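Next comes just one chain, in structure tokens: the form predicted alone.
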Amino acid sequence: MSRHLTLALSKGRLLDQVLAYASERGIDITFEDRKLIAHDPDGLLKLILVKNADLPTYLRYGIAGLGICGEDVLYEYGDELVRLLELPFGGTTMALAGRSDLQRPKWGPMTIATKFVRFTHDYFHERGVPVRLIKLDGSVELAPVLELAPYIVDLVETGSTLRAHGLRVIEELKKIKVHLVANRAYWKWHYRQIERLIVRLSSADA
């Protein structure tokens, strides 16, 4: 049986924070230029860089047993994965946004452009607000600017991108946390190794 654990990481905003956090706990990881697979020097982890939305798929099919991603990804694509540890970095906010002069109607209907179709549908459906959703995979901030949709639902950190396009947060919908997650079968099979990793990642000693 392989001694290392296989961990999928998302390309993008979280990667540098994950690597810095791991390094503070003695797990040093370096991806060589253009390489998508890396190993830590102690042989504890094999790491795979994947697209954010693809991470749950790699876990579902057992290509990776563990992953680190936000609750946004889990809600849209990976609700069957086991959440093992909430990590103290990378948090952001899922928000409804629109033009600076726009207010949210109390009862709808609303047309919303978003990457997060499942979350947005469920959030407003549970509150009795009818919505028409337009799925986008790129820069959703363009939707109100180009009059594709008056509203967007997206992750917001500083709000600077919204302001640059004349938009603002109309309503904060959910705080999004980052989690270490696992394929259920992998978690059961590698329980002892994963528990040791969790203890190490939970350590306050940097």
The other form holds:
Amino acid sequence: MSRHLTLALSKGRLLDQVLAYASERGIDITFEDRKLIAHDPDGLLKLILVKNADLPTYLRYGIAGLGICGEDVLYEYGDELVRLLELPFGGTTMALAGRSDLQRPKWGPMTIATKFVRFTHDYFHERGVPVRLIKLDGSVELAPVLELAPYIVDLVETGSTLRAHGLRVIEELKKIKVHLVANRAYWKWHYRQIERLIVRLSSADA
Amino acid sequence: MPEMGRLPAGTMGLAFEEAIRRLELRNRLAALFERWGYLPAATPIVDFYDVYREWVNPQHVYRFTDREGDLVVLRSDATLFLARLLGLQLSEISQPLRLWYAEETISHIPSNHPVGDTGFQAGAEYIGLPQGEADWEVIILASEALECLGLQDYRIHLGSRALARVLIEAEGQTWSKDLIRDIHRLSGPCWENLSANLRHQFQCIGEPDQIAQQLGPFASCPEAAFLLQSCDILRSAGLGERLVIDLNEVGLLSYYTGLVFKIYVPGYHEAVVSGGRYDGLLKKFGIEAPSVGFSLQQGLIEVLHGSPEPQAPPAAASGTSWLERLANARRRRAKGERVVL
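Return the structure block for the form predicted in complex with the partner chain; the form predicted alone was the one displayed.
Below is the whole assembly, all chains and molecules, this chain first.
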């Protein structure tokens, strides 16, 4: 059995917070310049740095057994992964946003640009609200500015990016939390080691 | 025409060494099952969808209308199709019946998932005995099936649907398909409604004494007592520490009722065997008979074996005429050689 656990981290907004949180618990991780694979000095973890949306795929194929990512990513790409531990950082909000002078229409379909097509479709479909969706992969706040779509659904932390583009949150749709997740079979096979990691990550600062 | 150069999404065929390996592994399983006294069964590949509506996820099966306009479904779960077959062919079970099968199954798997739509399941079902020795027999048989396919390093995770229901209902919650799904992935609306203590229990994997401690007062309920007893007996039967109790294993399919189990192997991202007791299923098809069984994902195990070794070409028959070569080939084939004319 391999001595270390394999943990995938995403390159996005969470990385610095994950590394700081782990370091506070005695797990020091340093990715050397441009390298996407690292080990912690104690040999507990092998870490792989991947694109946010690809993280569930690496877990699904067993390349990494564990990962840390937000519920936004899990909903879009990794619903079948097991959520082992909710982490106390990186929380954000999935929100419907639009131009500051715009209200949500009382009837008729909304046209929404978003990266989160599955979430947005399911959210409004379950509430009987017709929507037209336009898939974008980045800089979603440009869509209302350039009149591609009057509304967007996106993650909002402070709202400063929205304000900079003359947009505002119209409705908060879901609080997004960050989780330690696992490939189910990997969790089952390595449950003792993973239990120890969970205890360590759940602890107060070292 | 583009259709000549491609297959429908999710499908694939096997040729040459891969086909030989499938046949060879299937033959090993057939020999094992028959040594244990199991009889072979073959189920239809297509049946009426309405018969299975209660148990299958419509998003995961292939359905279409037949010539008479009936909605039919392709075989996606061999156990379900076997239960239906027994219901059609038998009016009652007078004595325990042991059956095995090895068949293709077809279900829709998302395109970014490592397993294609076409699976190859082999398995065994023990019909007609209540919980107890039949469950233990099936679990030992599953472990021997893995070993006969060359997998020695595996771990059996043993859980109980019956115990899970007791724990859920004691908390005043309702048992449902959504709850099963949520326990499986440790998240979702039903999961959030459970108490912290129950959520912790459904993540417990370990030794019988640890599990008994986690269960507290429930450790002495009949469902827990049978789970703990089964662990003891199966460990004594040779499984040793390759078997652990896992309260997270509650059986994903809705027809399970009692002990459930999955078998995991290192380096693979899914369980290679799943099984359990399903006492109410056959009654739905017209026979009152408790049952237990397992299915083994032979297609996954083939992947674990890696690419098969290329076969050496057969020898050529010798002789100056076709008749001489035929005679020569017959003599050598009788001795077990592979010979072409």
